[in-house]
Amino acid sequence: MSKEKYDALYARMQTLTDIYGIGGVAQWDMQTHMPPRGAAVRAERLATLTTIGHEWLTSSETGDLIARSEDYVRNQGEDSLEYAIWRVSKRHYDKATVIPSELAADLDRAASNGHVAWVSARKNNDYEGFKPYLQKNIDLLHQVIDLSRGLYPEAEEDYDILLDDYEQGMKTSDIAAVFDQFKVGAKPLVEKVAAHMGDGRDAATFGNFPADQQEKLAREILAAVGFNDDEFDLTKTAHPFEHSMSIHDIRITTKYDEGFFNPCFFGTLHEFGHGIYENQIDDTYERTVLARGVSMAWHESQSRMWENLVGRSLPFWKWAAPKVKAVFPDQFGSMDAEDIYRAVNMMGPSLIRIEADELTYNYHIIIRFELERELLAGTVTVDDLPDAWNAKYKDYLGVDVPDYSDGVLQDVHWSGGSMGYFPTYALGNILGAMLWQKINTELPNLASEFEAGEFGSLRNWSRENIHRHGSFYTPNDLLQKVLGTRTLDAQPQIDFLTAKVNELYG
């Protein structure tokens, strides 16, 4: 019988899978193709789909098929696939059994409306219009938070139980730790990089990059990385990301930036880390609940690696340099492949996250989500917003925010409703820095293997280690298993730093 229960979970969260599925369609239509005046149906639609599958993720039948079936997936062993995939559904049950399907479906217009808001808003340096949009959306959070709190006896703050959502196990306070940890070690790095901002070095990458020639060289360089045209699409959007329809239906998007060089060559780069850990994903776990990266911070440590470990080392720049300049002669035709390499990796403090280079990015992420712990609190509010986060630029990186657009309305996160998810990126990075040396240790060939254009290595390194596995792991089980620790550190992305920084800048 419970054998029996098990096989009926199983089908049932295939068909949960299919809506979430359908829903993620409509949603990458949504920021890539659907007309502005769509947006209100378009959310209207989105908020029935989660109704529908919140309420079939939360049925009571769907309680007694976890319940029943627990028996047979622990006879199986933790190490089994039935336990993994049981286990995983229970997370998602228990998580979404205490929020109604009102508010469910609310989230999901708020996101939604959010969105489009946000694009307006951006485009017309309009935070007074975002506002109230963006105050929605942390009122629902903390009605999520507060039904929520049975399930996190141990949390410490209400971040934790957002964090959550996108470190399974992680604290608030390990996160803090971590971050601390990088601006003690990093600080005397900005301050070396600052005194050398205006150089000159980077004067290539800023000219007239026309849309169609950088799609062209994006395609180009994604082909010889790992990206096909049958399991991968690329198309433009207003703030990249990547969506994952199925292990063999990978979307990932790309911004064009006709004046400067830098946004979309690494950006689709860093997508690409993205699509690539979702299209690697065993098929076994086709339509099934581990058939998703195991949390954010892994996914940012592939994303943030093909972007600046891969994409701004210069073995990677002895080969894509000739690619380059074919493409874009009158601004890179002179320079050898050190020389743009310099170029690509001026660093010093900046405005846009998603421009940062890899030195200072850590420090975009720590102010924002320094600024969701102080909304959560209530210490900032969302008309202080805007000023609090004027005064962290300043304060760490020593950058005037001139406007709303390129200050506090510069990313989309917020627009959904998406807190929490912020220090996944530099956590990203931390993690990435971490398997970047064992995965030298282990590929000891690796950098001249890019120097010939060839990345086979690393992409299979990465599926048997990492990408396979999905969520089969918790992620402290996968950093268990891949490093044989449980316990972030900061100090291998530091190490690689200072000998990056002293390398470019004596």
Given for the second form:
Number of protein chains: 2
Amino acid sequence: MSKEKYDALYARMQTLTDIYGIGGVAQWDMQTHMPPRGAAVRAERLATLTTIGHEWLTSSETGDLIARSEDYVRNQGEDSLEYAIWRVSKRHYDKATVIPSELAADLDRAASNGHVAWVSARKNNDYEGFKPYLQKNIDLLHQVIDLSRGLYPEAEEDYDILLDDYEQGMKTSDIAAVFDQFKVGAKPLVEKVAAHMGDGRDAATFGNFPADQQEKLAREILAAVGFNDDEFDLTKTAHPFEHSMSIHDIRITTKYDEGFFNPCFFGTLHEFGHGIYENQIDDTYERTVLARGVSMAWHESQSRMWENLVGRSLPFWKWAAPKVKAVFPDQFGSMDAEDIYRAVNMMGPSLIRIEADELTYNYHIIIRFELERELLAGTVTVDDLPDAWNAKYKDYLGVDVPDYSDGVLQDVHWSGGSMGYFPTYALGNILGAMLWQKINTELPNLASEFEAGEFGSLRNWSRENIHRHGSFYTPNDLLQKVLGTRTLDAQPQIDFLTAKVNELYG
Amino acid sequence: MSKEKYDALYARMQTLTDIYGIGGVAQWDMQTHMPPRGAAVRAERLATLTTIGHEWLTSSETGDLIARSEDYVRNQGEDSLEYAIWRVSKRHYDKATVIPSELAADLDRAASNGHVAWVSARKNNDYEGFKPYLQKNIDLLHQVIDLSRGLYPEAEEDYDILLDDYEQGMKTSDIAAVFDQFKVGAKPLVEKVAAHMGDGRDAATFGNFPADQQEKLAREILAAVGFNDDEFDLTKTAHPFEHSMSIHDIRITTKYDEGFFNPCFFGTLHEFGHGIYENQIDDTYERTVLARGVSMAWHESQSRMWENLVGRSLPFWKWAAPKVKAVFPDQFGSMDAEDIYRAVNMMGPSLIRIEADELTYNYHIIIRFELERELLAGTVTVDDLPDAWNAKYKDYLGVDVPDYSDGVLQDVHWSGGSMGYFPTYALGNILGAMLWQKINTELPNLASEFEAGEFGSLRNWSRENIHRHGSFYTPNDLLQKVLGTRTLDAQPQIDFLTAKVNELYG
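Moving from the form predicted on its own to the form predicted together with another copy of the chain:
Let's see the whole complex now, leading with the same chain.
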């Protein structure tokens, strides 16, 4: 009897993954091919699909199947597929059912309105115009938190509850601790690279890079690292992202800045890192709730690994330099692998997060995390926010913020009511460095393989240890399984960056 | 009370159009971007969405709303929006509810299996291998007909019932009459052009046409006829088609044959004709069951108009020749507008439908229609089919069919159980010529406008008289409204072709 309930739950969640999967196609299309005037109807259609999915998920039938299959899945053991599917299904159900549909609609509306207001505010350097929308989003998040409190008896502070959407089981206090560790440990490095800013080592990465040539090069590099046309697609977009339609249907998007080499080259490696994670999930999990990377930080650890730990390494450039020089001889023709390696590793404090280098990126994130935490606790208000922002940029990066648009208004996230997401970017970097230490111990020939253009053992290691599990384990259990710890540690990233900065900046 | 029921029906059908609309995105993607290994999961997801849509449409709630809003919509009058939406909703509901879901699943499965068998059979010239699948499809169509009989008390023969899916209200006997008219009237023309086959006038259309240059030219021509990037998208595919995501989101697809000029050039004009129909539907009908071209023949009349009546006309070439010569100087550089006009109007009897010219195309269709009708009546069996096919090709076109692959196995339609679709292609040509006569009476300056690259008055006429109505009128009522008749007449097409053949072939 209970097995029947589990089977029915399995089928019910399979339908839900199909609904979300079809919605994903429509969202990918919206950002890649849809002509502008298709937007209004597309939004309506997606809202309809979201409603259908929400009703399907939160129906009493779903709740009943979860309740009645619990005995059965617990009997299978906590390491069973049945238990994992049940656990993740219950998590989705619980999180969705505490939010009444009116509040869900309010959240959507505030996010839409906030986005429109943000676009205009950013364009006009008008923080005052954006402020009421930001306040509205924060008010709604407090409602979500109040309604969700029962699901998180272990929460130490309200921010923990928001964080759980992106990083299940993560504590705000743990993030603060590992970020403080990074801030202190990396500070001398920031000071060192700041002294070298403007030395021109990156001059060749600016110039003339025709889009079709960038695409040709990107496809050549991607093919070597593991992109194949049977399972991957590369398409142009305004704001690059990766989306998996299913385990063997991976969409990578990029944009072509014809004046700057880095965005497409490293952006496609970054999105490939997300894509290969989704692509190497165990086929058994297809069309189940487990067929997704387990958390944002885990995902970012993989994308940043391919972008930075692989793509910005000297062994990689010993292999890639001739290919890049062949496609862009005017820009890179007179440089050797080490020159290009130095050029693409230009570091220095800056204003804009998305243009930040491997070292200073985390500071941009830490600033946002600290401000989100204070906004939610009420120790910083929306009135105080720009001053608090500017003070932290001065303090952590030595940077003066000249206006709102390049300061507190630079990112889209808050306009859509998204808080708790930002820290996962830096956690991904920190986790990536922890993994990289372990990987290099277990795969001692990685450098020489990269020099030969071989990336298979890195893909295999990632598949075996991380990717294939999808969402089978919780993020914390996966950390325990892969690295034998439940605590993030910034020291590997500090050590890695220290060695790299010393090598590149004397 | 009854108004409330109508509003509820309206909303319910709006949800259904959203579900189908999202499914349309996934289908477009499947044929344009999806990597091959995404196919299996995509098929499952689409099946799930189809089931959701089918259950939504055929539920007792839908039936109840249709029944309870009938008084209200009839009171609004048969020319009201409310009545039109109710009428088309009821049509969808009635047609869907007579088919039990097991039979729907059998039809899907037989279509899938039939398609796989056809691909292999065509490749291996193996009609025997395909025969059982064709028989299975015919058997299932008989089941559909038997279950649907109650919906068509006016049907004269079983084929009428299949036809209704594509051409509501059309009678098989009417099609046979108009096709016979065409067969007789156009026969001397076929004999005339056959005598000129191989005279080399089309030599320039074969050669070297790089895909990127074809795309550039296609975009230039499309922009002039009415394609705009705010509402249209052009993408590559293997089997070109048009799909509208919504009224202002029109997708045109094409393929690039680098050895042959015609397929992309005339194919994009053809798909544009479908697209502009959907694009000019009244905005009031968006997200309703009326936001679709009314029938296949009406749709094909528009696509064929842009492909042939515009794109293969001399005035068009007086404008287009310099553009085409600029992009392909090696191929067309030494030719003038009349030369190119003659080259792209090469006519002559041939084996393959999709490669047929404006004149002989209808014969290919007539052969298929006559055979479908006999297969369904049982006067031709699947065993007799290849001989019957070959005899008709000899009789109507004077062509000897050398093998199955280029004969009875050349088209995909029957493998998927689709019968009743083929005749709409030729009906579209015939209707298009009737409309063209009327249009040229009402717009006497069309030729000089085309020579100047102006296509706005044709678009406007089509919008005002045809496109804006979407599915508001039945196909027959629209015919009455636009042309003042309820009967198709092949004479305008015969007259048009007679004049053209005399001009081009002396």
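Between two forms, the rigid core is defined as the largest C-alpha subset superposing within 1.5 Å. Everything quoted here is computed from the prediction, not taken from an experiment. Residue numbers count along the first chain shown, from 1.
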2 Å or more on the CA of Tyr127 between these two forms, with the rigid core superposed, yes or no? yes
Would you say Thr254 moves its Cα by 2 Å or more between these two forms, aligning on the core? no
